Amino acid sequence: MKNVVTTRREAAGLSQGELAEEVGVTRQTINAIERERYDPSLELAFELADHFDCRIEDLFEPELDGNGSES
């Protein structure tokens, strides 16, 4: 899933490890999200949005298939 987690994290001056600690996951999880290799759980998406004081939709954009549906 496309996301702007890296941009938000860097703007906040945080390392992947620091962000991971603040939202209760591993650095590897943050890395996988940022590289779009892992879609976070709904709970983690809410944690990240809360941390960055924004909406989930401001962080994540679902990839749509040609019919406008999520793939």
Given for the second form:
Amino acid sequence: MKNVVTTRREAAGLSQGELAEEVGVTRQTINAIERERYDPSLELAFELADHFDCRIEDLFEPELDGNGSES
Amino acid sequence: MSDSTRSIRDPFAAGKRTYERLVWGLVLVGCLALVAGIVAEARLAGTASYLVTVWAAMAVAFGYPYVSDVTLLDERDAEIHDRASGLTITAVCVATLSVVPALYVLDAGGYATIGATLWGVIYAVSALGLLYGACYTVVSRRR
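Switch from the form predicted alone, shown above, to the form predicted in complex with the partner chain and output its structure.
Every chain and every other molecule in the complex is listed next, the one we just looked at coming first.
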């Protein structure tokens, strides 16, 4: 899933490890999310949105096909 | 705060990488001790060393996340574990279902003989399948 976690994190002046610590996951998970290799759970997506004080859809952009379902 | 600073202050604050190295390092030491015991004709000592180090590795693997201040395992690890487990059981099922019934028929017809080793493999795979079925039932009823 496309996301702007890297942009938001860097704007907040945080390292991947610091963000990971803030939201209670490992640095490797933040890295995987930023590289779009892992889609976070709804719970983690809410944690990240809450941390950056924005909505989930401001952080993540699902790749939808023509029918509106995720491809 | 750097990992090294945190480790000095809190021995239970090692990072994920250190945790994984510790667990797999202990397993490696145990395996080497077992092999050394076989080579040096000291099988009892080798086996004892293997059991102690592997149990220590299991204690670290399961116990460390409870006492550590650092997140060592998270949802991504769980998903990787789930996928790997699913892949393993699928591979075993496909291999078993495609081969074992045919072997039974060939054995019964006298065209082939299932040896003791192969029977051992068949029993082990069957036990794995039954264990998976039991675990699946328990997990699905709890969700």
